[in-house]
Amino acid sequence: MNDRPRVLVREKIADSGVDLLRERFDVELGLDWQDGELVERIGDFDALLVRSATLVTGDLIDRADRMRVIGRAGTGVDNIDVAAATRRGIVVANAPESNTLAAAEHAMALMLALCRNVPQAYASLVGGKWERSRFGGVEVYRKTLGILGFGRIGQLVAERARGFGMEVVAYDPYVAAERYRDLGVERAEGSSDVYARADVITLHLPTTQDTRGWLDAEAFAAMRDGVRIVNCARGELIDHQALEDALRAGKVAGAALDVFPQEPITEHPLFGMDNVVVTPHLGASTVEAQDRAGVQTAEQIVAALTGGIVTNAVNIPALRPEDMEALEPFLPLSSQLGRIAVSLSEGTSIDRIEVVYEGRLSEHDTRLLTIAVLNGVLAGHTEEEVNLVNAHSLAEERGIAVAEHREPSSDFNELVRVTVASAGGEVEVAGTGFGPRHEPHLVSVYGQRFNLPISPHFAFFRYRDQPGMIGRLGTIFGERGVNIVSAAVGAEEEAADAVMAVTTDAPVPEELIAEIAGSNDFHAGRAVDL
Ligand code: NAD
Ligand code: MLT
């Protein structure tokens, strides 16, 4: 046996990708392997290349003793246990831009097929019937397209829909306002605005904790009568029982689906309904996209196995050891500050994130900390995990400008200051690490200084500084049975409002925040859960 690295190509990719791998490695095609064979033989390979059908579970990864890289020829890495791979030091790399165009075009194809009954009319005609009156459709011209998830694919769909003369309204609070303006798209404040307006709704969200089951019975009820639904993103975004009910009730006039909660699938209550158009996960299945995905993923595998830069790695930061040592204790703080700042920001978009590193931190390559900040801001809202390699491109795709500055002088040994700017204004928060273990502390919010350990549950209030405000707040928390763990106030005169921050041992209910924020001399309140 020679010592060339061994690569397993488990799913069909373009020949050009396989050829590229064959130039340097021993390549085995396992396209028709049963799952048992994969489990049995995974330990023989240095690299694995998959599309979306292979489940790369933690158990499988645990058996992959030689594995150094897993390549995903496509976008979603939801079929790979990235955390398990990261724990074992395996790079996971994808080809996120390889198929965005193909997916956007397929969403358009589905929308048009749905509006003009193309598949139904085809089946009728080849079945021997000439039924012109049965398959009359609707035009998309001057109709409103609602887009949920205005990322790479959502934006391409918007451009194309504008070309068809559609009005477009989109909801995605993690994209800069400017991007909406550039594409002539109305920015929705929430998904309910999209439901109220749209004749056709198309989904372009990733599957995350927040987005799973997004279109449920409540969502369908809030939509316009006769709305049409297109899903070319992920099946889990829709509660399919609720969709079936809404279709049968006539609330939804039709649905076009490329993706399903379980795949592959050949039997489903929706299949065969007159007003449902389905395709078997074909969004990325164009010659061009498969070429791009195959070649890009093969390039990532070559880089990973030959010590090159894995530009689409979704899980590895790389830094000089001395920087890593100095920065590592500040990673949780940076991510928490990002999360707090974005939770306090008022707008429906994020336009700019600025991070300033003061004191000793300014001596280091702080990019990793900025990524941790971005991680806190974007976490749970992106398809890939945000890391040193992809963080800036993820922010850039969303039109979010990111800047970092270093200032040697500071009142603290180390200080991280994060500003999030949106259409609603700017929010600045700052924190540092105290003690030998650099325990994260929040030392400033809204321009007011105080000192509070960072905890899972916060509530912040802005108010007019005068005696008795702390007592009033404490009384209401007590009456509602919410236990305050620590509290701090900042009331420097130059700031417009004083700020009170409390940490609690459980999430602070929104009604409690609203009650306090709405009472005399309190101006605003916000709960933040980390
Ligand atoms: P992307 O990450 O570029 O865009 C997703 C957008 O969703 C982001 O802008 C993000 O801010 C937004 N978002 C995330 N959570 C949100 C939330 N809670 N509320 C509002 N907005 C939120 O991803 P993409 O490349 O455009 O892919 C979109 C989807 O399409 C993914 O699910 C992907 O897996 C899928 N996809 C399917 C096919 C196919 O073959 N059918 C092909 C490619 C991609
Ligand atoms: C993707 O996430 O890239 C698409 O769903 C396409 C695919 O898996 O082939």
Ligand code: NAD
Contents of the next structure:
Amino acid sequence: MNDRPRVLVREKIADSGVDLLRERFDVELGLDWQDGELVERIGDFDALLVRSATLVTGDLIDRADRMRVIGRAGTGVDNIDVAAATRRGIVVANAPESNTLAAAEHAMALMLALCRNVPQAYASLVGGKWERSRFGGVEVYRKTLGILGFGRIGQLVAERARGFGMEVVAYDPYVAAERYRDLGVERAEGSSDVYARADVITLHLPTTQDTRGWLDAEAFAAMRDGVRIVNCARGELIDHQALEDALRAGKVAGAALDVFPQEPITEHPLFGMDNVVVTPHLGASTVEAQDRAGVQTAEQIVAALTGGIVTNAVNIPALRPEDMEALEPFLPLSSQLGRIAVSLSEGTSIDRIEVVYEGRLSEHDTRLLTIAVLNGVLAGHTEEEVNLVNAHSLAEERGIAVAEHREPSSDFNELVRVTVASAGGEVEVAGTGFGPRHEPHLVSVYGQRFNLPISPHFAFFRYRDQPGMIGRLGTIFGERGVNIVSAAVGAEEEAADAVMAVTTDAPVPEELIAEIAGSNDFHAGRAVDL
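Target state, the form predicted alone; input state, the form predicted in complex with the ligand:
Here we give the lone chain, stripped of any partners or molecules.
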């Protein structure tokens, strides 16, 4: 009887990846299978390898009785129900680094093509015209490249741009200052600093609620006249109507786009403009990147089926049952504390994250909680989605030092303390769980102690400790129609300042925070939405 594990390769990958799997397993190619056949036969396989076209739903996973690993030959896992796989104990792995080099090179290719009018000159020449004087371009040497989003791909672009003799300035508050120095890149305090200096701007941001439409009419107005825009990241990052207006007005000299809000797309007002270069989402489309994705994913499947380490798993790593039982209630708290701490951080970079576990938590393998803290700090600020496996590597590539400590003694049964250090100083927050369900509570911010249930919407204020401050704040909130759900004050004896934390039933407007923080005896204010 053949007891070799069976692997289903559902979509086309490099032959070298298939060969790697066949060395150890029985491999079946299901490239032409219909969905019905996949549903009927999925229970026969120990591993499944897909790209982006196969939808791996929870219902399909429920039928996969033998399944131990699902591999995605690419960066994202949006087509896989990771939660359902995790519940079944199935490892989900991808190839997050397979296309980074290809994407960085394509960004450079588009920038050079845009600056030298390569596509336009080609079309003119093959169309029977010799228009040498019409397509004169500009050099990139000694020009300033502005990079918005300085993760893995942004850093590769910076290295290559410096090889062309460009000055590079980048903005990404979730990268350590030392990392900028290592790469010879100037760190911008904000995106407006990039707009003011850059001759070319390239985008390498994730798509989040905050980054959609990042380059809008206001952003274009703040840029230098004659700036050029390159986008090989995500189409939603640019307001295309605002870009069209800026191009027609001459504010933007040209744009090179590889991605669009809706794809596929063949008709768009930008496509007919002489100063626009477009490609159909080719950032990852190199032979090497496609081969790399297939081989890397095959390697992950081999590791999962042979007891090796699955380095690119995107779901929860294995822990002892007793550790998982003790830690699982504190996963949401740890992530929330990370989000609160980084939101209160005053610096323009993150240099160090320190996590301390006190009380009974110190008796367990707390690595999973530290990963959850990193998830809270980095989520929504990296090119790829942060998960419970890749958080450490994402922090490392951004030059962020991570330290974890355990302290058996504590004033609480369990306590998680998170410190985020940056050029602007340190911010420390702490929390614990109360009751049989370990409901998350915030018990310390800025070194001041109080007790407040963690809520989706917070506002924090630092102020001079004197009578009447609570009433003043409550009056302003009431006048602006913002409902305070709960509030707590921390004021240590002999301390000149106090901290007030309030929770609300809706996000607190930034103008309200600014009004209070700018009034007499208030020092700072910050809204945090979880």
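Positions refer to the first chain, counted from 1. Please read these numbers as outputs of a predicted model, since none were measured by experiment. The term rigid core refers to the most C-alpha atoms you can superpose between the two forms while keeping them within 1.5 Å.
When two forms of a protein are overlaid on their rigid core, residues whose CA moves 2 Å or more are considered shifted, and residue 445 is one of them between the two forms.
Core-superposed comparison between the two forms: the C-alpha position of residue 72 differs by no less than 2 Å. Remark: with the core as the superposition reference, the CA shift of residue 299 between the two forms reaches 2 Å or more. Taking the core as the fixed frame between the two forms, we note the C-alpha of residue 26 moving 8.7 angstrom.
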